[in-house]
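The data below hold one chain only, encoded as structure tokens and taken in the form predicted alone.
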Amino acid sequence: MAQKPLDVLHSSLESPVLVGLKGGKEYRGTLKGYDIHMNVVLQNADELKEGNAVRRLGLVIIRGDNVVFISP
């Protein structure tokens, strides 16, 4: 049976994910939480540029309307 997007997010809790945003920014970190608006909370997050860590940020909250993709 096909999974719904929030089911995939739920199964990815406490796992590393890659989050792509409008404007091309990407963040990698451990998914700690989310809501129905696709707002996400990442722990131990890094900002990426061209696949390489640019900046270590720690705890990050990303507003859902900026999210283009979340990859488990």
Given for the second form:
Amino acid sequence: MAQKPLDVLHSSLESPVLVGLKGGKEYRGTLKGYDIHMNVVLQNADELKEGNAVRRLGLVIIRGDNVVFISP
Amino acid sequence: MAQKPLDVLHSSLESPVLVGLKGGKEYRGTLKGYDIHMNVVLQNADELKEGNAVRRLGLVIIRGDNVVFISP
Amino acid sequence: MAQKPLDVLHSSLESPVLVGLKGGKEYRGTLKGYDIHMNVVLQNADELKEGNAVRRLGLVIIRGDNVVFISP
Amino acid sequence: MAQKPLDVLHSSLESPVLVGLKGGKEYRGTLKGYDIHMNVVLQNADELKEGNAVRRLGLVIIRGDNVVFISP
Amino acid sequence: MAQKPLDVLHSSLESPVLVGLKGGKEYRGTLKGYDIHMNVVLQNADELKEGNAVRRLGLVIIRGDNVVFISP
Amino acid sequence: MAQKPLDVLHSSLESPVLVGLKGGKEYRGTLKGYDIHMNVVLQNADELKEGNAVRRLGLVIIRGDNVVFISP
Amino acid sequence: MAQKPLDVLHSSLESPVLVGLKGGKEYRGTLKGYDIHMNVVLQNADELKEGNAVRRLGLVIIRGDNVVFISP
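How about the form predicted in complex with a further copy of the same chain, since we already have the form predicted alone?
Zooming out: every chain and molecule, the one shown earlier first.
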């Protein structure tokens, strides 16, 4: 059975996800929410560069149009 | 329970937020308002470069389509 | 009470504003009008580079999708 | 009284305007028409680089999503 | 009387036009059709670089969102 | 009689087409399908760089918003 | 008979696909789902650079507006 992208996102609520953005930045945190634009809310989020945490952002809203991928 | 991105934004009204934009600029200020496009109004806003305030803008409207993240 | 971005813009009519665009150009002038796309009309507008006026444009319509911020 | 951006554009019909585009090119000509996307029609249009006419285009339709500013 | 951009385009059917794109490429050919997105159809189209034909494409559909200007 | 861009695309079904993308990549293959966004399906598609096939993709869906031109 | 792009995508469910993104990154994995925006879900996905797997992402949602091509 096919898995709709937003359904997969829904299944990832409360789980750790990796969010890749245009330009190469990545964020890792616990997915707390999302909407149909793929705006997402992460908790305990770290900003990563080349896989390493370079800044702790804590709670963060990421605007969907920057998102390249979300990996649960 | 899931937290919709705009609900998290709403909960941050009157609180300090960090707003990251495309291109790397960041703004820090008190969130005074927002709309569904993630246009936001900041009060006592500073423009930051690499974490340091480089300009005081005071009251500022930021257009949502430039926003990468908003961190309460 | 929350301040909607367009309400703040409305309150700034006839007042001087600083408009920052994608790519870094900025314009300073008196806000004479706007619409829901954040297209704005400035009067006595100067184009700025690094804070200095480099060109007088007078009356100018700025297309909203270039706007990064508007600061009253 | 506030001046809507498209009303200012309408008032500029048959008058010379300067149109600045993303990427820095500018066009100068007589505004012959426009629509709600800020697509514009210029007559006797010159393409400018750093203020100097580098090419005569004559009649030209400019697609609105390239427009940064229009100055009557 | 104002000339709507799409009306000017309509008047140019079967005539030679120059189409300038984002990024600087230009195409010259006979305008055979268009739609409201400014998608255009050119016949006997040449791709130009700095005014010189560098490739003959013949019949070509150009997607409107790349178009900067169309000059009849 | 004017030729609508999508009609020209329709007439090119089952024929070889050259598809130019933003950024300069081009694809050559047999047009098997399309939709109103100019998403296209190519069969026996090759990716080209400067006119030379650099990779065989076979069946490929190209997302319309990357398309600069399609030449039958 | 013409093949609509989304129909081709539908036929590729549960099959390996190569997804090319703006900026040049590519992902290879099993297509588990998609939606009308060409958001896709890949399983056992690898991120590729110049054809070589550089990172295993496993399950990943790719946002459609980054997609250049999808090749089944």
